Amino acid sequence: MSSLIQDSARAGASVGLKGDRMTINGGRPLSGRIELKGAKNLVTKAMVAALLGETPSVLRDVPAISDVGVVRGLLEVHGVKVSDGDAEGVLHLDPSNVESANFVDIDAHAGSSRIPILFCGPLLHRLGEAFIPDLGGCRIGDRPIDYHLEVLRNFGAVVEKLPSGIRMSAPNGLHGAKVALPYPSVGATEQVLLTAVRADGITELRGAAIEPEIMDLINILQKMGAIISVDTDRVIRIEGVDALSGYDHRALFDRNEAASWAAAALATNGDIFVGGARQPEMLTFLNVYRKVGGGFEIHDDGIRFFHPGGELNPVIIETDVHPGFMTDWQQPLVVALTKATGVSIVHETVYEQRFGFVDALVEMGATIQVHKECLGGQACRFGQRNFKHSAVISGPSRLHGADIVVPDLRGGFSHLIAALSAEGVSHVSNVGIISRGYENFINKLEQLGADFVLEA
């Protein structure tokens, strides 16, 4: 990473942005090639895992995104030496001098990120205590940390809630436990893994999330010396070990970013080659993409996504945990579905408030209705709870330019896609949020021929 990107990322700022507002002249197909680095949802957790090692770790394909900067800052205030490798996207993490950090420093570096909760297990092992401030993150649902706190209690942690945050200690050490999650939460699964690998005894986790990013984290922990087995029925067993070493690992590609660019190709009648994307992790998305009418070609070095011409087809989608259709995929795809001929239904079952972004699409001319009922599939845990979690999209719609304020990471990128596909000029503000998970997206838009101007 360049020093400029490091400084921006450490502050959690808009990586690569000179301003926080864009003027977009829509209606031009996006065409060209972009390259992916490691997944946001894996890289930040891999950085935390380095805390568990007694020797340095090397992480490759690290994207220059602000969430990486947040974790880097949190590691550094805890005494981890983080340095850049000779090649782009390589981080060296040396945890030899881990120490307790001042609350003010933790709070300053955490920003709106929810990642600090995952520091707790490793810090309890290394220091016997941990502290986290109030957690932020995108406002797409409740996303409570109750799972995390209960998990840590199961391992023997003492949890004390304070006005400024949460303090944890492990006066008797951490011990293996039987954990059953009521929902296959990715974050809670990561918490168990990062805590159990050095806990005394065997841990059994039932109802685990099994996303590719989870499996890649398990790969990293096994490289470090962990003993972990994964059954087909969402059961993960971890045999605690006394010590772990560092790792050398190339991160899994970002399948969420890949799907976002694929949706952009479809919505703008474009043709985008996404370098680094792989078929196995995209299987479910590719099936839906083909049903909608999108074209794709699988290559050894990536996937080409394109609009083949003709009408797009309406579909019924129900988001779910892996191997289902990812919740992070639905927002950008909804933009493409506004171009489909007929009625599409998207039933969101992972986050209860993920359709706030459609208000801007409606303002731009889309015909979208959001309902409280479970539409298009089985009743989900949000049914009868008055959450608007089902969307009906009627098309095709001719989107027009508008003034848009980015609400969250995935919704924000979806708004960019809408503005790029719309007729006329759009003004999109608060675009800095997008840099949390999309590396150098401004440069990538330029490479693809987008017509826009950044405003100071």
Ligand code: EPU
Second form
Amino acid sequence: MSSLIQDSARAGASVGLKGDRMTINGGRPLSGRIELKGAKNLVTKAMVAALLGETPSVLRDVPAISDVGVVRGLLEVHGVKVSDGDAEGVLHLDPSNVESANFVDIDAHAGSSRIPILFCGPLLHRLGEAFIPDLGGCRIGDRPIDYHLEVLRNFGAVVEKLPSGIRMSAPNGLHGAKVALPYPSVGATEQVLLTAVRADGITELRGAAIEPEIMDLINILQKMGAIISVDTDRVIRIEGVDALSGYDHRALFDRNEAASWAAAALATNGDIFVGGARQPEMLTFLNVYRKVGGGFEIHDDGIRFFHPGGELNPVIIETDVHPGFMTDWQQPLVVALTKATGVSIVHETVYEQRFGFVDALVEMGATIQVHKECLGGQACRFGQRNFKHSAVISGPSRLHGADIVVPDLRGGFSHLIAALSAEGVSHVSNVGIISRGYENFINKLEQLGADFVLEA
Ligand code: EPU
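Let's compare: the form predicted alone is above, so bring in the form predicted together with the named molecule.
Let us now look at the entire complex, which starts with that chain.
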């Protein structure tokens, strides 16, 4: 029997697991229904956007994940009043009294998140200055912020590097700019949007990321009064306006979480109905899922993902920016690919070091090799550069239980799936990191019939 220690269900609360180590008795199909809330990678940015409004905002479907707690804390130290609505997952954000925060408070609240960098544009508009501490986030590559700093300089920000972090000021205000990103970075595109909407004049962004979460951020900004057009070929034009109001918005569902549970259904021979998942934002994932041999049914209120029986097929995938196969989808899917009959190749082109998690899978009996070469697709930015960014997975493998330590968010979820699909007992440590992006995953695992104990 599994025992359970509940996550906090309060939207935006700083959620963490009381225990950080799970003992999992694998080999049981996960089966049942779970519900998604809003996307981590939209909700956190939508909360920052509230800083730009002159009136309060209401955000709906906010998941109780620790990344939301980090942004909530950062908003609060800057004077934004954040309160829970009557219904679950509703946040009220009142930016009437935005004020400068001291370095120590910002640093203490930033935690391991990279979101603080996105506070810069809005804070420069509101206060004329911003400070960001050293940034964290998952350890999946260098994750530099050079595009962000260049974007802000283009708008007229003065950037000073200090031992404790980076200080920015805008002595002459922020003005519209022509920006061309060297790579369609999600964060840098959001930086441009959050800065340009209140900058003086017109901004033209070339090489923009166009992920659905970015489109939903544009929806929010338009509700606030912004003028933004998305043209062909990754060009976004923004006409700056003098003032923005608050918004009322229901966040786009979390398609990364949906894909994770879909992979869990396949890897464990299970059948999971993911409430709130939608087809359009998952088109590319669904194509791959079908090629691997996974079954799915699209319903009005969600998507059912299941293992239809029989063998799974190997695939060759290359991760890419939208509308390509998302980098966040590969780690959970790799676990299912260890069960496919034949050789699969996954070429990771977004992050240079996102295969650290496979060592644990190999320890559990998977046959996976990682290579420096660009395998199975086009040459990417990481070829010839000493980064092991292509994985070759040979299956089918019977995974067995092991002692594993969760390295990062998505890799961690894939370790959970691996342990749940393996024969025997696994001890998985550092599982708290998973609550950065998966709401109430402990409750969900229990709902789906997983056999585990969370150690206090
Ligand atoms: N990059 C730079 N310089 C920069 C910014 C990015 O070289 O200034 C590089 C990165 O190192 C990376 C690539 O550009 O190689 C893409 O990074 P991007 O900026 O698109 O990523 P991000 O905004 O930091 C978001 C998500 C990630 C998701 C990526 C790609 C959030 C909080 N994070 O990161 O999500 O993988 O976009 O879609 O929105 C996750 O949810 O687990 C996660 C890591």
